[in-house]
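There is one chain below, alone, in C-alpha coordinates, taken in the form predicted on its own.
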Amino acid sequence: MIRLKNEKQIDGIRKSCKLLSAMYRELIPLVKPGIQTIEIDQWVQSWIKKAGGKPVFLGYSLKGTPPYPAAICISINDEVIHGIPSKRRIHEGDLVSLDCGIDLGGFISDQAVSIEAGKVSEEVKKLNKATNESLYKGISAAKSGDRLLQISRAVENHIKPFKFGIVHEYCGHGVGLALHEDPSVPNTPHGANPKMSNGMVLAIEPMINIGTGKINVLDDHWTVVTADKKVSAHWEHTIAIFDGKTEILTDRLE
(Lines of atoms letter the chains of each structure in order from A and count residues from 1; the text may use other names and numbers.)
(Lines give C-alpha, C1' and ligand atoms only; values in the text may rest on other atoms or scores of the structure.)
(Ligands and ions follow the chains in the order given, each with its own letter.)
Protein backbone atom coordinates (compact mmCIF):
# COMPACT_ATOMS: atom_id res chain seq x y z
CA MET A 1 0.00 0.00 0.00
CA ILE A 2 1.31 3.43 -0.96
CA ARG A 3 1.41 5.75 2.06
CA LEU A 4 0.67 9.34 1.11
CA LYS A 5 2.04 11.93 3.54
CA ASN A 6 0.25 14.92 5.02
CA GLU A 7 1.83 18.37 5.37
CA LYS A 8 3.08 17.74 8.92
CA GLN A 9 4.74 14.48 7.91
CA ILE A 10 6.33 15.99 4.83
CA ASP A 11 7.72 18.83 6.94
CA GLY A 12 9.31 16.24 9.25
CA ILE A 13 10.77 14.34 6.30
CA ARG A 14 12.01 17.64 4.83
CA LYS A 15 13.92 18.42 8.05
CA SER A 16 15.47 14.94 8.04
CA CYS A 17 16.51 15.42 4.40
CA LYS A 18 18.08 18.82 5.07
CA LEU A 19 20.03 17.31 7.97
CA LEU A 20 21.31 14.48 5.76
CA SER A 21 22.44 16.90 3.05
CA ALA A 22 24.18 19.05 5.68
CA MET A 23 26.09 15.96 6.79
CA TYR A 24 27.14 15.21 3.23
CA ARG A 25 28.45 18.74 2.72
CA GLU A 26 30.90 18.16 5.58
CA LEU A 27 31.65 14.56 4.61
CA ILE A 28 32.38 14.89 0.90
CA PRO A 29 35.67 16.85 1.33
CA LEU A 30 36.93 14.00 3.54
CA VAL A 31 36.50 11.39 0.81
CA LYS A 32 40.04 11.48 -0.54
CA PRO A 33 42.73 8.96 -1.49
CA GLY A 34 44.24 7.36 1.62
CA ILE A 35 41.23 7.36 3.94
CA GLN A 36 39.82 4.02 5.10
CA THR A 37 36.12 3.50 4.47
CA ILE A 38 35.63 2.44 8.11
CA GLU A 39 36.93 5.87 9.14
CA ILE A 40 34.21 7.45 7.03
CA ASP A 41 31.57 5.30 8.71
CA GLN A 42 32.85 6.18 12.18
CA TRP A 43 32.69 9.87 11.28
CA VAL A 44 29.13 9.48 9.95
CA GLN A 45 27.90 7.66 13.06
CA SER A 46 29.38 10.36 15.31
CA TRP A 47 27.95 13.21 13.21
CA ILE A 48 24.42 11.80 13.11
CA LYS A 49 24.42 11.13 16.86
CA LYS A 50 25.58 14.67 17.66
CA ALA A 51 22.90 16.06 15.33
CA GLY A 52 20.17 14.25 17.23
CA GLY A 53 19.34 11.65 14.62
CA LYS A 54 19.76 7.92 14.17
CA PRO A 55 21.50 6.13 11.26
CA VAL A 56 18.73 4.31 9.38
CA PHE A 57 21.02 1.77 7.72
CA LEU A 58 22.74 0.53 10.89
CA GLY A 59 21.19 -2.82 11.78
CA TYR A 60 18.77 -2.71 8.83
CA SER A 61 17.79 -6.00 7.16
CA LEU A 62 16.60 -6.26 3.57
CA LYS A 63 14.77 -9.39 2.36
CA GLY A 64 16.34 -11.68 4.94
CA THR A 65 19.88 -10.28 4.81
CA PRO A 66 21.96 -10.14 7.99
CA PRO A 67 21.70 -6.74 9.72
CA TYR A 68 23.71 -4.10 7.88
CA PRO A 69 26.75 -3.36 10.08
CA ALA A 70 27.34 0.33 9.30
CA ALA A 71 25.66 3.74 9.09
CA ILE A 72 26.60 4.40 5.47
CA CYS A 73 27.05 2.31 2.34
CA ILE A 74 30.39 2.97 0.63
CA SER A 75 30.66 1.36 -2.81
CA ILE A 76 33.87 1.74 -4.81
CA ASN A 77 34.30 1.34 -8.58
CA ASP A 78 32.61 -1.96 -9.59
CA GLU A 79 30.54 -2.01 -6.39
CA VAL A 80 27.09 -0.77 -7.37
CA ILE A 81 25.44 -0.37 -3.94
CA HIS A 82 25.56 -1.58 -0.33
CA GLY A 83 29.35 -1.72 0.00
CA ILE A 84 30.28 -2.37 3.63
CA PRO A 85 32.87 -0.04 5.23
CA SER A 86 36.16 -1.74 6.16
CA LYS A 87 39.88 -1.06 6.46
CA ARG A 88 39.98 -0.70 2.67
CA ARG A 89 41.55 2.58 1.59
CA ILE A 90 40.31 4.86 -1.15
CA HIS A 91 42.79 5.31 -4.00
CA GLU A 92 43.44 7.97 -6.61
CA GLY A 93 41.02 7.55 -9.51
CA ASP A 94 38.33 5.67 -7.55
CA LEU A 95 34.66 6.41 -7.98
CA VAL A 96 33.17 6.29 -4.48
CA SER A 97 29.41 6.03 -4.06
CA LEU A 98 28.03 7.08 -0.67
CA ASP A 99 24.48 6.15 0.35
CA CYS A 100 23.04 7.14 3.72
CA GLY A 101 19.80 7.82 5.55
CA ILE A 102 18.83 9.54 8.80
CA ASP A 103 15.93 8.84 11.12
CA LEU A 104 15.03 12.19 12.70
CA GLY A 105 12.18 11.69 15.15
CA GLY A 106 10.66 8.93 13.04
CA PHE A 107 11.06 10.76 9.72
CA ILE A 108 13.39 9.11 7.21
CA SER A 109 15.69 10.65 4.58
CA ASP A 110 17.70 8.88 1.88
CA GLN A 111 20.36 10.27 -0.46
CA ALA A 112 23.29 8.95 -2.50
CA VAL A 113 26.18 10.66 -4.28
CA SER A 114 29.13 9.40 -6.31
CA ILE A 115 32.41 11.15 -5.55
CA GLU A 116 35.45 11.19 -7.82
CA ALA A 117 38.52 10.62 -5.65
CA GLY A 118 41.33 12.61 -7.19
CA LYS A 119 41.58 12.42 -10.99
CA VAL A 120 39.38 9.76 -12.57
CA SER A 121 39.42 8.51 -16.16
CA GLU A 122 37.40 10.36 -18.79
CA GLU A 123 35.14 7.31 -19.13
CA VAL A 124 34.35 7.31 -15.41
CA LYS A 125 33.78 11.07 -15.44
CA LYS A 126 31.36 10.63 -18.36
CA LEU A 127 29.52 7.84 -16.51
CA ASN A 128 29.19 9.86 -13.32
CA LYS A 129 27.91 12.93 -15.14
CA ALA A 130 25.37 10.95 -17.18
CA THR A 131 24.09 9.14 -14.09
CA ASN A 132 23.62 12.42 -12.22
CA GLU A 133 21.85 13.93 -15.23
CA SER A 134 19.53 10.92 -15.47
CA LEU A 135 18.49 11.46 -11.84
CA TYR A 136 17.25 14.97 -12.66
CA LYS A 137 15.55 13.74 -15.83
CA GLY A 138 13.67 11.26 -13.66
CA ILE A 139 12.74 13.92 -11.13
CA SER A 140 11.44 16.20 -13.90
CA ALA A 141 9.09 13.38 -14.95
CA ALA A 142 7.66 12.97 -11.44
CA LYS A 143 4.33 14.82 -11.61
CA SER A 144 1.07 14.42 -9.73
CA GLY A 145 -1.56 12.79 -11.93
CA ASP A 146 0.96 11.12 -14.23
CA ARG A 147 2.13 7.50 -14.11
CA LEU A 148 5.14 6.37 -12.12
CA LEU A 149 6.94 4.67 -15.01
CA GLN A 150 7.38 8.06 -16.68
CA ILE A 151 10.28 8.44 -14.22
CA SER A 152 11.74 5.16 -15.42
CA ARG A 153 11.39 6.10 -19.08
CA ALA A 154 13.09 9.44 -18.49
CA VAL A 155 16.09 7.75 -16.83
CA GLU A 156 16.34 5.06 -19.51
CA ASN A 157 15.96 7.51 -22.41
CA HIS A 158 18.80 9.66 -21.08
CA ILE A 159 21.17 6.72 -20.57
CA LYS A 160 20.48 4.78 -23.79
CA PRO A 161 22.59 6.97 -26.11
CA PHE A 162 25.64 6.40 -23.87
CA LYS A 163 25.22 2.61 -24.17
CA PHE A 164 25.77 2.25 -20.43
CA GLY A 165 24.15 -0.59 -18.49
CA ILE A 166 21.15 0.14 -16.28
CA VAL A 167 20.70 -1.95 -13.13
CA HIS A 168 17.26 -3.60 -13.13
CA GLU A 169 17.25 -5.67 -9.94
CA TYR A 170 17.52 -2.69 -7.57
CA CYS A 171 15.57 0.54 -7.80
CA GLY A 172 14.14 3.58 -6.06
CA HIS A 173 11.25 3.39 -3.63
CA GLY A 174 8.78 5.16 -1.44
CA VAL A 175 10.35 6.60 1.70
CA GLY A 176 9.66 8.91 4.63
CA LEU A 177 8.00 6.91 7.41
CA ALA A 178 10.13 3.82 6.71
CA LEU A 179 13.28 3.36 4.64
CA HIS A 180 11.59 1.24 1.98
CA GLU A 181 7.93 1.78 1.19
CA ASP A 182 5.77 1.18 -1.86
CA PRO A 183 5.94 1.96 -4.69
CA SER A 184 9.12 0.66 -6.31
CA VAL A 185 10.67 3.18 -8.71
CA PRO A 186 12.60 1.21 -11.36
CA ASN A 187 15.16 2.79 -13.66
CA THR A 188 13.67 1.05 -16.70
CA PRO A 189 9.92 0.89 -17.35
CA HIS A 190 8.66 -2.39 -15.92
CA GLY A 191 6.38 -3.51 -13.11
CA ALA A 192 3.54 -1.66 -11.40
CA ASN A 193 2.62 1.73 -12.82
CA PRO A 194 0.45 3.60 -10.30
CA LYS A 195 -0.55 7.22 -10.65
CA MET A 196 1.62 9.67 -8.77
CA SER A 197 -0.39 11.84 -6.42
CA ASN A 198 -0.27 14.62 -3.87
CA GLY A 199 1.68 13.58 -0.77
CA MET A 200 3.78 10.86 -2.40
CA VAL A 201 7.42 10.83 -1.21
CA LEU A 202 9.92 8.92 -3.34
CA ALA A 203 13.62 8.13 -3.41
CA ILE A 204 14.73 8.16 -7.05
CA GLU A 205 18.13 6.52 -7.56
CA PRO A 206 19.65 5.60 -10.92
CA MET A 207 22.40 2.95 -10.75
CA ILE A 208 24.31 3.00 -14.02
CA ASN A 209 27.29 0.88 -15.14
CA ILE A 210 29.93 1.48 -17.78
CA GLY A 211 29.42 -2.05 -19.11
CA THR A 212 26.64 -4.54 -18.58
CA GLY A 213 23.64 -3.82 -16.38
CA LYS A 214 23.96 -7.32 -14.91
CA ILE A 215 25.04 -7.62 -11.29
CA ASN A 216 26.13 -10.15 -8.66
CA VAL A 217 25.76 -10.11 -4.87
CA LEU A 218 28.84 -11.00 -2.81
CA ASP A 219 28.95 -13.57 -0.03
CA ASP A 220 28.41 -10.86 2.60
CA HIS A 221 24.80 -10.82 1.27
CA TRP A 222 24.95 -7.03 0.85
CA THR A 223 27.58 -5.81 -1.59
CA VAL A 224 26.24 -5.62 -5.16
CA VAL A 225 28.90 -5.61 -7.90
CA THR A 226 28.82 -5.36 -11.68
CA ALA A 227 29.02 -8.75 -13.39
CA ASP A 228 31.83 -7.57 -15.68
CA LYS A 229 33.77 -5.72 -12.93
CA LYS A 230 33.38 -2.36 -14.69
CA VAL A 231 32.66 0.86 -12.79
CA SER A 232 29.19 1.83 -11.57
CA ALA A 233 27.75 5.20 -10.47
CA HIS A 234 24.81 5.91 -8.14
CA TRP A 235 22.93 9.14 -7.40
CA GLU A 236 19.78 9.58 -5.32
CA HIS A 237 17.41 12.28 -4.09
CA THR A 238 14.33 12.13 -1.87
CA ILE A 239 11.47 14.07 -3.45
CA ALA A 240 7.88 15.00 -2.53
CA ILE A 241 5.12 15.22 -5.12
CA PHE A 242 2.41 17.83 -4.74
CA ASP A 243 -0.45 18.92 -6.98
CA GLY A 244 1.21 21.38 -9.31
CA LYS A 245 4.84 20.93 -8.22
CA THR A 246 7.51 18.46 -7.20
CA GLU A 247 10.03 19.34 -4.50
CA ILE A 248 13.53 17.89 -4.10
CA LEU A 249 13.80 17.48 -0.33
CA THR A 250 17.50 16.64 -0.22
CA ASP A 251 19.96 19.26 -1.47
CA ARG A 252 22.04 19.29 -4.66
CA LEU A 253 25.60 18.33 -3.76
CA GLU A 254 27.38 17.99 -7.09
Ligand code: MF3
Contents of the next structure:
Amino acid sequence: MIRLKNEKQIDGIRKSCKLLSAMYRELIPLVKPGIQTIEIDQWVQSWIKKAGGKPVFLGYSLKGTPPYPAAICISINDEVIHGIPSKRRIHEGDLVSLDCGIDLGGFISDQAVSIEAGKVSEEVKKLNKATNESLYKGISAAKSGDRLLQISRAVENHIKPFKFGIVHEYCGHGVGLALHEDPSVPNTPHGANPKMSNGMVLAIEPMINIGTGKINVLDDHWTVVTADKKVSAHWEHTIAIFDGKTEILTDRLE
Ligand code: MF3
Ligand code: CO
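Can you now output the form predicted in complex with this ligand? The one shown was the form predicted on its own.
Every component of the complex follows; first up is the chain already shown.
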Protein backbone atom coordinates (compact mmCIF):
# COMPACT_ATOMS: atom_id res chain seq x y z
CA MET A 1 0.00 0.00 0.00
CA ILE A 2 1.19 3.47 -0.86
CA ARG A 3 2.04 5.65 2.08
CA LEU A 4 3.36 9.01 1.07
CA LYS A 5 6.37 9.73 3.18
CA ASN A 6 7.10 13.33 2.36
CA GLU A 7 6.22 16.44 0.42
CA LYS A 8 8.49 15.37 -2.41
CA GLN A 9 6.39 12.31 -3.10
CA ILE A 10 3.02 14.07 -3.01
CA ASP A 11 4.49 16.78 -5.20
CA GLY A 12 5.77 14.24 -7.73
CA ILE A 13 2.42 12.47 -7.94
CA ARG A 14 0.59 15.80 -8.16
CA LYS A 15 2.78 16.86 -11.11
CA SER A 16 2.18 13.55 -12.88
CA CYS A 17 -1.58 13.97 -12.40
CA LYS A 18 -1.56 17.57 -13.68
CA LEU A 19 0.39 16.49 -16.75
CA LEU A 20 -2.11 13.72 -17.49
CA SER A 21 -5.03 16.14 -17.21
CA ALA A 22 -3.22 18.66 -19.44
CA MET A 23 -2.86 15.90 -22.04
CA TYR A 24 -6.59 15.14 -21.82
CA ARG A 25 -7.52 18.81 -22.27
CA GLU A 26 -5.82 18.77 -25.66
CA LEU A 27 -6.98 15.28 -26.56
CA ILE A 28 -10.70 15.53 -25.82
CA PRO A 29 -11.49 17.98 -28.67
CA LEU A 30 -9.94 15.47 -31.11
CA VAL A 31 -12.28 12.67 -30.03
CA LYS A 32 -14.87 13.21 -32.75
CA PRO A 33 -16.71 11.09 -35.31
CA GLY A 34 -14.33 9.97 -38.08
CA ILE A 35 -11.10 9.58 -36.09
CA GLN A 36 -9.59 6.10 -35.78
CA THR A 37 -8.81 4.99 -32.24
CA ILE A 38 -5.25 4.05 -33.28
CA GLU A 39 -4.72 7.68 -34.37
CA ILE A 40 -5.71 8.76 -30.86
CA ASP A 41 -3.18 6.34 -29.37
CA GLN A 42 -0.40 7.61 -31.66
CA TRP A 43 -1.20 11.19 -30.65
CA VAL A 44 -1.15 10.22 -26.95
CA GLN A 45 2.15 8.35 -27.22
CA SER A 46 3.91 11.26 -28.87
CA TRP A 47 2.36 13.85 -26.49
CA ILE A 48 3.52 11.96 -23.40
CA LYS A 49 6.99 11.45 -24.83
CA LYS A 50 7.35 15.13 -25.73
CA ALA A 51 6.26 16.07 -22.20
CA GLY A 52 9.02 13.91 -20.73
CA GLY A 53 6.78 11.18 -19.32
CA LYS A 54 6.25 7.50 -20.01
CA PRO A 55 2.92 5.87 -20.90
CA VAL A 56 2.40 3.46 -17.99
CA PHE A 57 -0.18 1.31 -19.75
CA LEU A 58 2.07 0.45 -22.71
CA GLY A 59 3.46 -3.04 -22.12
CA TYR A 60 1.60 -3.42 -18.81
CA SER A 61 0.35 -6.89 -17.89
CA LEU A 62 -2.67 -7.50 -15.66
CA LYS A 63 -2.81 -10.92 -13.97
CA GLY A 64 -1.10 -12.88 -16.74
CA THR A 65 -2.50 -11.04 -19.76
CA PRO A 66 -0.29 -10.36 -22.79
CA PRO A 67 1.33 -6.91 -22.53
CA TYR A 68 -1.12 -4.07 -23.20
CA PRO A 69 -0.20 -2.75 -26.70
CA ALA A 70 -1.10 0.95 -26.36
CA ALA A 71 -0.71 4.06 -24.19
CA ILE A 72 -4.43 4.61 -23.74
CA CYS A 73 -7.49 2.40 -23.34
CA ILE A 74 -10.35 3.41 -25.66
CA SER A 75 -13.61 1.65 -24.87
CA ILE A 76 -16.62 2.42 -27.08
CA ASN A 77 -20.28 1.88 -26.13
CA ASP A 78 -20.66 -1.69 -24.77
CA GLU A 79 -16.92 -1.82 -24.09
CA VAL A 80 -16.47 -1.12 -20.38
CA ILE A 81 -12.69 -0.76 -20.03
CA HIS A 82 -9.38 -1.82 -21.61
CA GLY A 83 -10.50 -1.38 -25.23
CA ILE A 84 -7.45 -1.65 -27.51
CA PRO A 85 -6.90 1.14 -30.09
CA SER A 86 -7.38 -0.11 -33.65
CA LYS A 87 -8.48 1.02 -37.10
CA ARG A 88 -12.01 1.34 -35.73
CA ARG A 89 -13.49 4.80 -36.26
CA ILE A 90 -15.54 6.78 -33.79
CA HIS A 91 -19.12 7.38 -34.92
CA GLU A 92 -21.75 9.98 -34.12
CA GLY A 93 -23.58 8.91 -30.94
CA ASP A 94 -20.74 6.79 -29.52
CA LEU A 95 -19.82 6.95 -25.87
CA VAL A 96 -16.01 6.84 -25.87
CA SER A 97 -14.30 6.00 -22.59
CA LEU A 98 -10.66 7.03 -22.42
CA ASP A 99 -8.36 5.75 -19.67
CA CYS A 100 -4.71 6.71 -19.45
CA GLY A 101 -1.80 6.89 -17.03
CA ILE A 102 1.55 8.66 -17.02
CA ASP A 103 4.82 7.82 -15.29
CA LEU A 104 6.60 11.09 -14.60
CA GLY A 105 9.90 10.50 -12.86
CA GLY A 106 8.57 7.37 -11.18
CA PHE A 107 5.28 8.97 -10.07
CA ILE A 108 2.15 7.43 -11.54
CA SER A 109 -1.18 9.07 -12.38
CA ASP A 110 -4.41 7.46 -13.60
CA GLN A 111 -7.55 9.14 -14.99
CA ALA A 112 -10.53 8.15 -17.12
CA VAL A 113 -13.32 10.11 -18.82
CA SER A 114 -16.28 9.15 -20.99
CA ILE A 115 -16.71 11.44 -23.98
CA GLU A 116 -19.93 11.79 -25.95
CA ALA A 117 -19.12 11.84 -29.68
CA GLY A 118 -21.59 14.17 -31.34
CA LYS A 119 -25.14 13.73 -30.10
CA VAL A 120 -25.76 10.64 -27.95
CA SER A 121 -29.13 9.24 -26.88
CA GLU A 122 -30.90 10.59 -23.78
CA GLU A 123 -30.31 7.26 -22.06
CA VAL A 124 -26.56 7.39 -22.68
CA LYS A 125 -26.45 11.00 -21.49
CA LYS A 126 -28.21 10.00 -18.30
CA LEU A 127 -25.80 7.09 -17.77
CA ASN A 128 -22.76 9.26 -18.35
CA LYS A 129 -23.96 12.01 -16.00
CA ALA A 130 -24.87 9.56 -13.24
CA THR A 131 -21.51 7.78 -13.54
CA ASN A 132 -19.62 11.07 -13.33
CA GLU A 133 -21.66 12.13 -10.30
CA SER A 134 -21.05 8.80 -8.60
CA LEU A 135 -17.30 9.41 -8.90
CA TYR A 136 -17.63 12.65 -6.91
CA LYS A 137 -19.90 10.97 -4.35
CA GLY A 138 -17.19 8.35 -3.90
CA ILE A 139 -14.48 10.97 -3.56
CA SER A 140 -16.52 12.86 -0.94
CA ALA A 141 -16.58 9.67 1.13
CA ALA A 142 -12.78 9.32 1.02
CA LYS A 143 -11.81 10.74 4.39
CA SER A 144 -8.97 10.08 6.75
CA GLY A 145 -10.22 7.91 9.64
CA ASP A 146 -13.23 6.53 7.76
CA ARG A 147 -13.46 3.06 6.22
CA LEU A 148 -12.60 2.48 2.58
CA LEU A 149 -15.91 0.82 1.70
CA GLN A 150 -17.66 4.10 2.48
CA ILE A 151 -16.44 5.09 -0.98
CA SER A 152 -18.07 2.01 -2.49
CA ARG A 153 -21.31 2.65 -0.58
CA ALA A 154 -21.45 6.23 -1.82
CA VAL A 155 -21.02 5.13 -5.44
CA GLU A 156 -23.61 2.38 -5.09
CA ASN A 157 -26.13 4.63 -3.32
CA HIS A 158 -25.91 7.18 -6.08
CA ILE A 159 -26.41 4.61 -8.84
CA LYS A 160 -29.18 2.56 -7.18
CA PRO A 161 -32.18 4.79 -8.05
CA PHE A 162 -31.19 4.74 -11.74
CA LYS A 163 -31.26 0.91 -11.75
CA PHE A 164 -28.02 0.90 -13.73
CA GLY A 165 -25.62 -2.03 -13.40
CA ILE A 166 -22.41 -1.61 -11.39
CA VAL A 167 -19.36 -3.58 -12.53
CA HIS A 168 -18.06 -5.68 -9.61
CA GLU A 169 -15.14 -7.51 -11.17
CA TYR A 170 -12.98 -4.44 -11.75
CA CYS A 171 -12.20 -1.87 -9.09
CA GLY A 172 -10.30 1.27 -8.27
CA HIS A 173 -6.95 0.86 -6.56
CA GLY A 174 -4.05 2.40 -4.77
CA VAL A 175 -1.75 4.27 -7.18
CA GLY A 176 1.14 6.73 -7.09
CA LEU A 177 4.37 4.74 -7.01
CA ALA A 178 2.97 1.86 -9.10
CA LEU A 179 -0.13 1.64 -11.31
CA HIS A 180 -1.94 -0.91 -9.17
CA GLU A 181 -1.38 -0.92 -5.44
CA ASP A 182 -3.42 -2.02 -2.46
CA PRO A 183 -6.10 -1.37 -1.45
CA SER A 184 -8.69 -2.40 -4.01
CA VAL A 185 -11.44 0.25 -4.20
CA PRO A 186 -14.63 -1.53 -5.29
CA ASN A 187 -17.75 0.25 -6.55
CA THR A 188 -20.02 -1.85 -4.37
CA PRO A 189 -19.09 -2.66 -0.76
CA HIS A 190 -17.22 -5.98 -0.77
CA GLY A 191 -13.80 -7.24 0.31
CA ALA A 192 -11.21 -5.64 2.58
CA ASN A 193 -12.31 -2.54 4.46
CA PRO A 194 -9.24 -0.80 5.88
CA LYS A 195 -9.33 2.60 7.53
CA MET A 196 -8.32 5.41 5.21
CA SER A 197 -5.44 7.46 6.50
CA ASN A 198 -2.83 10.06 5.69
CA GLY A 199 -0.50 9.15 2.85
CA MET A 200 -2.97 7.09 0.83
CA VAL A 201 -3.22 7.75 -2.90
CA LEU A 202 -6.26 6.17 -4.56
CA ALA A 203 -7.69 5.83 -8.05
CA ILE A 204 -11.49 5.88 -7.72
CA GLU A 205 -13.21 4.67 -10.89
CA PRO A 206 -16.88 3.73 -11.15
CA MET A 207 -17.75 1.59 -14.20
CA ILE A 208 -21.52 1.76 -14.70
CA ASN A 209 -23.71 0.03 -17.31
CA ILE A 210 -27.17 0.90 -18.62
CA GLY A 211 -28.19 -2.75 -18.26
CA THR A 212 -26.59 -5.59 -16.34
CA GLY A 213 -23.39 -5.14 -14.34
CA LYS A 214 -22.19 -8.48 -15.72
CA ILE A 215 -19.22 -8.38 -18.06
CA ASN A 216 -17.20 -10.59 -20.40
CA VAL A 217 -13.60 -10.38 -21.55
CA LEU A 218 -12.98 -10.70 -25.30
CA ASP A 219 -10.50 -13.12 -26.91
CA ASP A 220 -7.92 -10.32 -27.12
CA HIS A 221 -7.56 -10.93 -23.33
CA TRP A 222 -8.17 -7.23 -22.61
CA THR A 223 -11.41 -5.72 -23.85
CA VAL A 224 -14.08 -5.89 -21.14
CA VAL A 225 -17.63 -5.71 -22.57
CA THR A 226 -21.08 -5.70 -21.01
CA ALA A 227 -22.76 -9.13 -21.08
CA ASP A 228 -25.96 -7.63 -22.57
CA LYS A 229 -24.12 -5.34 -25.05
CA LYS A 230 -25.66 -2.23 -23.50
CA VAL A 231 -23.59 0.94 -23.10
CA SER A 232 -21.12 1.46 -20.23
CA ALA A 233 -19.51 4.61 -18.80
CA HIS A 234 -16.30 5.11 -16.80
CA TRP A 235 -14.91 8.09 -14.90
CA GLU A 236 -11.76 8.12 -12.78
CA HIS A 237 -9.69 10.51 -10.67
CA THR A 238 -6.49 10.02 -8.71
CA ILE A 239 -6.88 11.42 -5.19
CA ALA A 240 -4.61 11.73 -2.15
CA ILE A 241 -5.31 11.86 1.57
CA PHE A 242 -2.75 13.86 3.54
CA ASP A 243 -2.69 16.35 6.42
CA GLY A 244 -6.16 15.02 7.21
CA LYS A 245 -7.48 16.37 3.92
CA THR A 246 -8.54 14.79 0.64
CA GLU A 247 -7.24 16.34 -2.56
CA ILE A 248 -8.31 15.46 -6.10
CA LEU A 249 -4.95 15.39 -7.90
CA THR A 250 -6.18 15.00 -11.47
CA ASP A 251 -8.16 17.93 -12.86
CA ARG A 252 -11.88 18.03 -13.52
CA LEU A 253 -12.33 17.74 -17.29
CA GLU A 254 -16.10 17.89 -17.71
N1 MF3 B 1 -6.33 2.33 -15.99
C2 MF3 B 1 -6.68 0.99 -15.71
C3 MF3 B 1 -7.05 1.04 -14.29
O4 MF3 B 1 -7.52 2.02 -13.91
C5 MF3 B 1 -5.59 0.05 -15.98
C6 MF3 B 1 -5.39 -0.21 -17.38
S7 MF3 B 1 -4.56 -1.66 -17.57
C8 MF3 B 1 -3.50 -1.32 -18.80
O9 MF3 B 1 -6.89 0.20 -13.50
F10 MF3 B 1 -2.85 -2.34 -19.12
F11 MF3 B 1 -4.15 -0.84 -19.79
F12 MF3 B 1 -2.67 -0.46 -18.37
CO1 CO C 1 -7.28 2.92 -12.56
